[in-house]
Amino acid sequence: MSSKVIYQNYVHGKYLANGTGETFEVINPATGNVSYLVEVATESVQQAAIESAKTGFAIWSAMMPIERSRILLKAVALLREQNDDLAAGEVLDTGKPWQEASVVDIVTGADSIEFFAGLAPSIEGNQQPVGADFYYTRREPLGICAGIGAWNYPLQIACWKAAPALACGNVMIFKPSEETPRGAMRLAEIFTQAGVPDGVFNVVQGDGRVGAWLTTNEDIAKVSFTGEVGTGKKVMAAAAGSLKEVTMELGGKSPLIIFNDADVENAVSAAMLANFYTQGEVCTNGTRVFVQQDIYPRFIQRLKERTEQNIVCGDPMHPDTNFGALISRDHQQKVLDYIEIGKKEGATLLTGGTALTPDNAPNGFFVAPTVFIDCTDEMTISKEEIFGPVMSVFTFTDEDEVIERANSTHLGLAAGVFTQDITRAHRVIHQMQAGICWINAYGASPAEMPVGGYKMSGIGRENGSETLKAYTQIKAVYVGMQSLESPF
């Protein structure tokens, strides 16, 4: 256990080592093996974490927005030249194919950091006229963020949180999931190579106990936090007890709507995408896949010759992987035993449901891309988010009977419609009680577009223009142009 590599908490624009030596493991998913070890932030890890965000937050805040933002697109820069080094770490941490990181994972946390780093000087305030005299705003930043992120895209999720923080003035204290830790290590060494002056991007590790600190802490004004739904409100009661702003990006069962005249080529591709990428470990896919009845035997077809032939499951650095492993061996064996409650509950099996044990990993994470027909909308493998790559089908008659079964969940993340009909694919969204909705697509979340979910799936946005609004605070100036009347 010696020989490992062992990291230390980023605080300050360096390591910082935590006095106690006190570390947890990172194991590799597609191997079984423990690929590196981490030290965890102690209190004196936290406390230096709190005085250097302070001292970094008094020089971030008084530069002039147009210099943050050269500052950030330098960190855009490294972040595309490291590209394949840093998706490589981030296949070893989380199992997803190296197909799927080298081409998305950086890339879209790298374009949400350009695109705020361009809004960053055109965040301004108003002025109105009251009277003979007048009042101006102005969007001043909060301060202190904590960011607590995922394990299913590390590197992108520490992007999607820093990139607004940091462009409006803000610094953030992050917390990557102790599964994950690599990615947010690395995004703060790129910016401290860009130029950000130190203790604006801290990195603190450890599990719950640490991400419990960051949410109490008094000198913290605002969490952001990416995960389940239970999680997510043990985060914001105790973000309540010092009023702090919080962003929820938390779980979803989102519904993917087929109606009988989508090209069914097309639809079954978005089927596999909402259910298989990153082996199903995403909050927005389209887990209840609802079928109109006339295309069904034609899609169910597709859908089981597709997920049998063109599915590749292996190591996930070999370059045809396009199906990984799940994050851990307890994950693992949940995935497997939400498929057995599904089959005793009566759903057909039409393929997968097995562990796999490919040649080239046979000691990984995996499950088996997984599809169940007959479903009914009570069944648990309808209701609850399984986090894997388990996709249960539906079939439907008509609009109104399709929108209220899949309206019919206290979550509301993500839904998908497919038809030609231009009026009804907007009609439908239009009732969707959901977030992030795709026509004909599914999954494509541009840092231009904002991420939220409806009912218990969250609150608040991460990117789109609309998150300025979230790590920026208004303050109201009345100016005075004559003389005060006064009763006294």
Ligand code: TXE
Given for the second form:
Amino acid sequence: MSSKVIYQNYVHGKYLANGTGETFEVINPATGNVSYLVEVATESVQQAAIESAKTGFAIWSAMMPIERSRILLKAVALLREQNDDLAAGEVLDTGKPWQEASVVDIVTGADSIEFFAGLAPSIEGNQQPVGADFYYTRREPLGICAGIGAWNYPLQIACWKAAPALACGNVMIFKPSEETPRGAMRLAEIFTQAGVPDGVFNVVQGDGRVGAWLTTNEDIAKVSFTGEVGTGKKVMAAAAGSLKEVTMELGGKSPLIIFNDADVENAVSAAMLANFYTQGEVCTNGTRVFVQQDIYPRFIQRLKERTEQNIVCGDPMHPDTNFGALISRDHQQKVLDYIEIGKKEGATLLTGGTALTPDNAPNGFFVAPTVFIDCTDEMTISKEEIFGPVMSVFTFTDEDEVIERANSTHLGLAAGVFTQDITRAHRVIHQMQAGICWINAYGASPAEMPVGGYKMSGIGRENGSETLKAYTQIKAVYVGMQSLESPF
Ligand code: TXE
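Can I have the other form now, the form predicted together with the named molecule, not the form predicted alone?
Complete assembly follows, chain above in first position.
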């Protein structure tokens, strides 16, 4: 019998036993040890979650939006009060540095809930006269929404999906990645503490099989999914069976373009942020760095120096650590395999390229911050999402060339441009086939800014007032003000 803590599924404002005792292990990526166990959402839990959501919806959707807003804002206050404890939980589940989690993960999750709580009372329909008659519209909630999360920003992703859904009067059944179950459970506890009625935010645990159930269940109106492109296709295909609406936040292989006139230090900062923040496990990462030929030597020199001098890899809870462990041993091996392919296909290692065993975390799943130069567009490491700390650097001559090369991918999540020429910056970024773009910046994603991909990188948006439309449906009501004419 394991001595580890066993968490359960969160249904109707409390933890619910799954009846079979079937559990899965959650590993701490920095130590390789089992942190805790979680019960899988069995059929009895799944059914309970649906019944609970129906009950919650009847109460929550009948509330005034301002009432929903008040309750959600109490949850925001609790998230911010509990920031450090919640952040520590994210570090233990993901292996990301405390330096990041303590200032980004919970903060950006709370920001999104705060943003949509503020919008809730402004959701309105419209009215237009039609002769003596008139029609009006109502924006009504969809009902039960499913959220399916990835493992790189667990609590933030749960918040970003719950915020617009709940603000609009929907309820959510959320399944976090099986790699990182903790954050969603803490969010559910906080929602209950804040006064969110039972059943409005339920958390079911398990792998793709539980996820697949969410995508096919007839009582679920919409699925919001974050994950790999391949999984996204399965989710969308499964959702088609019951005509669910979908939001797809998928992978990327995004370009970061550095022109000759760019500030070198800022450009190097962007390249490092876009490849080494969260040890490279960020969907919007600019993993294809295109550098114009004149600035290239200086850029490469500073990139190597700063990568080798300024990155502190180790125990992610240590305050000095700014580069943590990858999510699992399998993922570590997947990234190392890509590095070997890069070498085999002729790219040159500028720095990194191996696993790391830091003294203060010798058993964790670490890979060195890695930079390949002399890359060609045809290489595997130039085309496929690695989702680890592996940067591919290319040179280019002119603007038309780099635009064509940057867009030559089936993905289209993000893009960045560094130049002091303001007209060139906007001219180039407007031609990027990507949904999330930065000029002389990289990675910032405030709640006000809608984010989502072009092409195979996704459908729909998260954050931004745009996203409210994805969580309401329009009802038109025509009102006759006179006796009804009829030929019959
Ligand atoms: O994804 P997976 P991961 C992307 C990132 C990378 C991926 C990494 O670019 O590609 O996410 O996350 C569940 N039906 N983004 O490895 O394996 C599974 O249990 C239903 C993009 O977690 O696809 C997990 O909960 N669900 C993003 C979830 O899907 C299924 C930002 C994701 O798993 C399923 C962050 C199935 N058949 C990461 N199979 C963005 N664009 O914003 C698995 N799952």
